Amino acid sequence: MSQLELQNITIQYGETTIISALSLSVENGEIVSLLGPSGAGKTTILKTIAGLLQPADGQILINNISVNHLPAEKRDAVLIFQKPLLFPFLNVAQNIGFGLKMQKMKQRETERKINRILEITELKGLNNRKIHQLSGGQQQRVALARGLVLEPAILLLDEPLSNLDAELRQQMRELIQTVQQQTGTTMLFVTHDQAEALAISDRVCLLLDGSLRQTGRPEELFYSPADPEVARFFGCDNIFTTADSFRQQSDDVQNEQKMFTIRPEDIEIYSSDQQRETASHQHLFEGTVTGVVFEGRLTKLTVKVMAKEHVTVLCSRPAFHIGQTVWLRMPEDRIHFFP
């Protein structure tokens, strides 16, 4: 059963359409990432779900009930912003329990819920600390705990890790996954970080130019992009047609023109000396290295092939140099043809 469903949602600022006829669903117990570049409208979508903005058209359903007419406080959804927005005059436990207090929950039940969520979010022992006494990562955990303790049908997270350093981001990413497994909370997670979305999500919804371009499991978007723009978003500039220098390697569509892609890390690269040993391999293309960028774990090469195409290759060692003649091989099972 869907905890959240958007049906043909259109969102406008004045006369400008930000989101056009967008539909998506988040199933019970899922973490779904809404991924896209800055300015794509991701936060606008969350605010509309939460009731802070009204859609120009379409329906928002939470627990299969339309909530378009409901104010924010009546919707079974909690929005956690990029900045924690905690009350500085309250301690950790009071911040976490603020929403329960507004619901007029009994004190004993409130304390039980707060203690449980403190343990789950690894905040136990910090109950009485004021917000200014916490690190950035601890503050974000308090914000997460304040949302989780309300047990909403859908938890909306608006780039909650973007203000943290790399190590804290990794810790918080793992914590969110652990918390979700323990609580079963359904989450819609907004981010512009590809690695974050791929690592944390059951499914990813890629938002480009105000519309969803592809939705699926993380590996589907990464290895089987719906179109060239999706491929480029995930760092793959290798977009070719079978009519170009690279010919289709399968016999079934030899006479058709098709666009295809292959990820840079899936291309095999050999020096000319190595090529002699791989002469039995088919589909080898001679080229010249025109660019080398050392990126630490991987080295990014640009290879000019047949005086026309430029191919991006990622290899594990910086063993090539500009001007070097190389041979490329594209394994047939790694080539993806666009629909």
The other form holds:
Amino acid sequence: MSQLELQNITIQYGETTIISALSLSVENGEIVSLLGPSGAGKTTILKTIAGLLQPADGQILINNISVNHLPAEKRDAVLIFQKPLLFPFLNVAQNIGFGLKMQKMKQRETERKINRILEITELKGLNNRKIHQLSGGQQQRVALARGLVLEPAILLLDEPLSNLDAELRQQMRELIQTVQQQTGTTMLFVTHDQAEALAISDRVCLLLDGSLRQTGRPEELFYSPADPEVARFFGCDNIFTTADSFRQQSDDVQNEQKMFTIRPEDIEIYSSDQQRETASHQHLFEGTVTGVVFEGRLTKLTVKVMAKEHVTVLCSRPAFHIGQTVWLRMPEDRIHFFP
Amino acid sequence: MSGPGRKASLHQLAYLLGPALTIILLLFGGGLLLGLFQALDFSSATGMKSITFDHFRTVFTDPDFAGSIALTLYISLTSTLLAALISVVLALTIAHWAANNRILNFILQIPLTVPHLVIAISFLLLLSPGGIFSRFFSFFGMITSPSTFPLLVNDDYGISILVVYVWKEIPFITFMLLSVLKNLGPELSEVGATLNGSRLQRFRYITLPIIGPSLGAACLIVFAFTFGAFEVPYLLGKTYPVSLPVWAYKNYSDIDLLARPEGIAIGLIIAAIITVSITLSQVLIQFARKRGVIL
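Now the other one: the form predicted together with the partner chain, given that the block above is the form predicted on its own.
Below is the entire complex, every chain and molecule, led by the chain shown above.
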């Protein structure tokens, strides 16, 4: 059953259309990431779902009930903002219990729920801490706990990890996953970080230019992008057509011109004839290295093939230099033709 | 900032403010000290032996004192409360636009720039029984004669005094509140909304705790000013009872020189109340800073 369903949502700021006829659904207990570059309108979508903005058109359903007419406080959706936005005049426990207080929940029940969520979010013992006495990571955990304690139909997370450093981000990401497994909370997670989206989500929705380009499992989007833009978003610049010279060189030249891609890390690269001999001769192309960029775990190589095409290759610990002659092999099973 | 840096900046600050502070201390501090000597009957010839609190005792036991302080408190508390209420509503209403709207800021600043005296005289000319409004209404037959115009100046309830103070103080309090609201933005209220807080609950549990200390500090400053201000109640107030500052002035300028120490004693009582108010306002501002609701 869908906890959240957006049906042809259009959002406008004045005359400008930010989001056009967007539809998506989040199933019960799922973590779905809304992924897109900065300025794509991700936060706007979350604010619209939360009831802080009104859509120009379309329906928002939470628990199969249309909530378009309901104010934010009446919707069963909690938004966790990019900044923790904790109430500076309340301590940790009071911040977490704020929503329960608004619901006029009894003191004993409130305390029970707060204690449980403090434990889940690893904040136990910090009940009476002032907000300014907390680190950035702790503050974001309090913000998460403050939303989770209400057990909403859907928890909307607006890039909650973007203000944290790499190590904290990793810890927080794991915490969100653990909390989700323990509580079964349905989450819509907004991020511009593809690695974050791929790691945390059951499904990913890619938002480009105000519309959803592709929705699916993280592996689907990464390995089987729907179009070249989706492929480029996931760091794959190798977009070719069957008319391209090096593709024509291969055995399976097709009459119909089609676009295809292959991930840079899937391309095999050989530096010598001997190495080349060990590889299959199928789809093997000679080229010249035109660029080497060390990126840490992997090094990005740009190879000019058939004096025309630039192919990006990712490999670890390479011993290549600019101007070197290399051979590239593109395994057939790694080539993805766009639909 | 590191220790030495802070020390250097404090030195720099003292150097920059020194000349102005010296003059203020000499003129105001010296005046207050001389006033205190007079109110305590201190004489350099007899030294400490001559000190007496008789003038203060005379003021406190004067049958007019209770009426005077009641009127002064009525004027200052009522005008402060009315200005605060209107300012809160105004600040919350315009917070969204005020940040970037120069015209709105300009309009709000107008009452700040006009002296109290000018407004008081304007009210006198406009609203007194012989003023422009009464003649206008009489001329058009809306009232039988200018003397039948409702008494809005020198009246029992100090309506015109309250109006002047409220009109003057609203922008001051509003600006203080707007600066707090501007720093925090609308996000906390949005958080409150998604945490099931209704509009009223958000005001009570989020907005009020945020603006509370600044509002309190602004109110105490306004209270201190209206409590000690002389010209408006002097021009627009009734002749009996008079507010404390007017009473102090009358005693000080009395042809009987023996009334002067009592006038000074009243002035010192006013100064003490003002000092407490201002100190409290500073305590509230520090409290707000500690809470992180103002920078």
